[in-house]
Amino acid sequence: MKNSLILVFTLLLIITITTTCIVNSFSVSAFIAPVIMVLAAVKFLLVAFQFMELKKAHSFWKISLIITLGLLVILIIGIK
C-alpha cells in the first residue's frame, strides 16, 4: 500500500514538472493545449483513484468519472 502511494506520488510529480517543461519550452501553438489537458485529466485520475480510494468504488461511479471527464476534456479542446 505504501509503495503504490509513494509511485502515484512520484508520478504526479514527474508529469507537473513535464507539464511546466513542456509549457517554458514551446511557444503558444495549437499542440500545446491538448497536451496539457490530457496531462491534466491523467492526474486528476491518479489522484481521484489513489488518494480518493474511488479504486475500491462502485465500478458505475468509476465509469461515470472517466467519461465525464474524457467529454469534459473533449469539449475543452474542441472550444479551443
Second form
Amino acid sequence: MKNSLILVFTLLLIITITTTCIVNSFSVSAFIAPVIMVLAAVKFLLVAFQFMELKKAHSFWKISLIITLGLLVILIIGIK
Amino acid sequence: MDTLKINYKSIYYPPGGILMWIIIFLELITFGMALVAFVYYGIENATVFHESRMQLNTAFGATNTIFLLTSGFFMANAVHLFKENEVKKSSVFFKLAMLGGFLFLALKSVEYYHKIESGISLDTNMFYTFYWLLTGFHVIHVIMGLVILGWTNYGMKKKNSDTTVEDVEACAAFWHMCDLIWLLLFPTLYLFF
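Same protein, the form predicted in complex with its partner chain this time rather than the form predicted on its own?
And the full complex, kicking off with our chain again.
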C-alpha cells in the first residue's frame, strides 16, 4: 500500500467524522452550512486528485474540476 | 499486460480516459444541479425540509460514506498494484473494493426498508421526492460500478488476459465517481437542513 494513499484515507475519515460531530453538536446555522459544504469539497478534491490520480493529468482537467465544484458549492451556499 | 507508458500530461489522456472524464463531468453537473434545486426548494419549505431531514439516520449516512471512502481507498491501491504488475494482489484489492460497495448497498437497503415501513414514499413531500430520486439514481450507479468491477476483475485474472492499465483505470474512475457523487449527496441531504 502506498503511504500517500494511507495518509489521504486517514484524512478523509477524520473529515467525515468531524463533519458528522459538528452537525450533531450544533444546530445547522448560517455559519455551519458553509463549513459542511467546504469540508465536503475538500474530501471531493482529495478523492479526485489522490485516488483518481487527477494530480497527474493536464491542467485543463484539474482546473475544470475545481471550477465545476467551486460553482456548485458557491451556488448551494449562496442559496442557503 | 500492456506496459506502454501513458502520457497523462496530454489533454487527451487523463487517468481513466477522456470519455470516462466526460461522463464524470456530465454526472457531476446533473447531480449538482439537482442538489441546487433541492436547496432552493428547501429554503421555500424550510420547516418541512428540517423535519424530514431530522427523520434521516445520520449515522447510516456517515457509515455509508466511510464504506465508500474505504472502498475507493482499496480501488486506488488495486490500480497502483496492477501498474506494478502485481495482478494477484491487485485482484485482492478489487474484491475488497467490491465488498465496500456491497456493504454500502446493504446499509442503504436497511435505510430504505425503514423508510418504506414508516410509510415514507416518493410523494410524501418535496424533501423525500428528492431523497428517493437522488439516492436511488446513485444506488443504480453503485450497482453498475459493481458489475464493471466484477467484470474487470474476472478479465484481469484470466490466462493471457488482455486487460490493460487503461481498462483498470477507467473502471476505477467510474467507481470513484460514485464516491464523488455521494460526497456531495451526503452533506446536502443528511446534514444541511
